[in-house]
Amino acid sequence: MRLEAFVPRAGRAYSRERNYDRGPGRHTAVSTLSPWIRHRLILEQEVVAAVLAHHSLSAAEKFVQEVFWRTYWKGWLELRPGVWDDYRVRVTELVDELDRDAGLHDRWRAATGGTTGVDCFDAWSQELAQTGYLHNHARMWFASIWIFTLELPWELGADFFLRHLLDGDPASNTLSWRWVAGLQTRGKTYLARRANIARFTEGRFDPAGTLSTTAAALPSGPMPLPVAPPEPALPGRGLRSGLLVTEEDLGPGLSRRDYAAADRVAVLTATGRRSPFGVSPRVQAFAEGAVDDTLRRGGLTAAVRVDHANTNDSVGRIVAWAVDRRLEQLVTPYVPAGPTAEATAELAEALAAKAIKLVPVLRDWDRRAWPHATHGFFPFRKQIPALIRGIGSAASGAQAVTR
């Protein structure tokens, strides 16, 4: 198991080695667990608990913080969903602009095809497309070069990542690109530097004379104020219920016993909606395989399974199924901001028209952590010891919520 194999290296060895990008097939200093954590095939609290059973918090602090960065990003975006909405609108506008502006189109094609002439950037572009993965340090360098050297819109770079990353996550991806651009922490940008790249690729790359030496923050409007976090609620007792499975939370710990009858399980995916260009076959296959694995492990059979990106009437099919099964509520693991949330919002509205309630189930891990994502990561980081102390209950606890 990947987690078991990595745990011995999650302490001081990780802290020393984590920034080194040694190239495809050699990312042994980091866990590479992110695709499985992204879909919650393995839970964040399981990862943290396993690491802290082997290391002290002080020894494993860097790795534990990386796990909590993902939780923080999700919470931050969940409290400001308009940031995701604005990103989606801007990507759509830029797709039209690519059709009108031949120069922009050519530079974008060179960047996404790995033919810019910046050797390190081109290698990372090709590695991403071929493997579905990039080392975190390489992601930062790549985003910086995309924005400040190639002078391409950051939204198109974030879209390129979402099309190809196996761990492509709306919150982590969008907000990390915003951070590099100086939009997330206002005025603070990330500049890819020749010496840093040469050092942490151990001389594989030395982009002398090819990188921008300045990184001015991009202009932006006011930062949106956070909205209220989701409020806990409970599914109605004694109601005829079904289970909706999505790719967003496929992990253990959410009780399916009341909803797992053979004719009461539906699957709704929206992988292809991550980008107007669709996603790579590798990403699509990973997401579908993740759902298949969860159904198999849970002994479940989906009575209806639809892909919101490729099926014109996906919502209608699930509603018709729910009506046919005389369901009164459809329970699902909570779906945070992103393409799947867009799909489930449509579904919730259509179900409501038939007097069927969609009930999202929120894990205690998220319920406890997200309200602290109101400012930057460093205030959030102060909450990590307290959040870890509650890890036992968070590993299995969940509550339904209303959006």
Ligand SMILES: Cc1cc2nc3c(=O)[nH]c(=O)nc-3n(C[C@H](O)[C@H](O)[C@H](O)COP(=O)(O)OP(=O)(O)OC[C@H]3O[C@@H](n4cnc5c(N)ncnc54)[C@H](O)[C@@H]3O)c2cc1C
The other form holds:
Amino acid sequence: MRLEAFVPRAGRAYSRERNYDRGPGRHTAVSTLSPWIRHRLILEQEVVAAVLAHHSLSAAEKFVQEVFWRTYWKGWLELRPGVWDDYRVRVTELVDELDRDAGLHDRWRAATGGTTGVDCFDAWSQELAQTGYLHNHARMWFASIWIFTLELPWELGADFFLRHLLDGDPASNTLSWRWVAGLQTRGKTYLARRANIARFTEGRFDPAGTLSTTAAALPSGPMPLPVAPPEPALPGRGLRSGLLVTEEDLGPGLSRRDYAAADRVAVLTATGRRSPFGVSPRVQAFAEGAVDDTLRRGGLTAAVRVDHANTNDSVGRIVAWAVDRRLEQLVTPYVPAGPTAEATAELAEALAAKAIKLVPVLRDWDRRAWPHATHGFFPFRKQIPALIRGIGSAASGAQAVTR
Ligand SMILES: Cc1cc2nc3c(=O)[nH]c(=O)nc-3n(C[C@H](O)[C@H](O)[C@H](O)COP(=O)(O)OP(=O)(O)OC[C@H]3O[C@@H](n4cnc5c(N)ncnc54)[C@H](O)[C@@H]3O)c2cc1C
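Show the form predicted together with the named molecule, please, the one above being the form predicted on its own.
Complete assembly follows, chain above in first position.
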């Protein structure tokens, strides 16, 4: 298994080597686990526990911190869901602008097609489209060149990533692009520098004279204040329940055997809704395969399976099924901000009209970590030892929540 194979390299070797982007097929200094973590086919706590069974926390500190960056970004966006909504609105506006502004359209086409003439950028653009993965350092350089050299809107870059990354994630992606643009840590931008690229690509690229040498933070409004984190609640006891499976959390935790009867399980996906342009066939296939795998491992058959991007009246079909089965509640692993949450918000409303509750179950890992994502990563990081101490109880624990 990919995690087992990587664990021996997650200690000091990772801290030493992780920043090197050695090119497609040679990303061995990092785990490349992100598509599985993104869909929670592997849980963050499972990754951290496996690594700490092999290394001390001080040896594996860098790797563990990177995993917690994901938890932090998820929590940060949960506390400020309006940042995702604003991003969605802006992408829609920009899609219209692409139709109206031929110059913008041509520059965007060159960037997404890998034909800008900036060699390293074009190579990363093609690697992303062909493999569905980019090294973290390449993502940072790419986003920086997109914003400060090519002067393209950051939201279109984030959208390009979401169309092609197998690990495309509303929180990690949107907030990392904002971070590069200087919107996340106010006024602090990330500038891609020629020497840094040459060093960490081991000379594969040396973009002399082609990159912007300045990176002024993009203008921004006030930082939104955090809302209250999701609060634990429990599914009603003794109610006739169904299970809703989404691509957001396919990990263990819910007692799936409670729903093993074929007429008790529904699947709702929204992969194609990550972007107004849809997603690449590779991204679609990975997400569908992840759902199939989870159903198979859980011995579940979906009575109804709808794709919010492609099925007519997807929400209506689930509601009709739930009514037909006389369900009183539909239990689902918690769905964080993003396209799937947009779909489940519609579903919750339609179910409520039929007196059926949608009950999102929150993992203990998220319940304990997310409330700390109120400020920057550095205060959050201080909580890591305490969060790790609770790992045993968080490994399978989950609680239902209401907003
Ligand atoms: C502009 C930009 C966009 C990004 N978009 C995404 C995205 O859509 N989805 C996504 O999962 N990550 C995203 N990242 C974060 C990071 O680049 C990837 O998680 C990482 O490269 C995945 O490769 P890996 O599994 O080999 O990571 P490893 O280095 O092996 O790290 C282990 C795990 O920790 C988590 N992780 C590592 N670095 C980060 C990070 N900086 N932020 C958040 N989580 C991290 C991932 O789950 C990763 O699988 C983005 C970063 C940037 C700069």
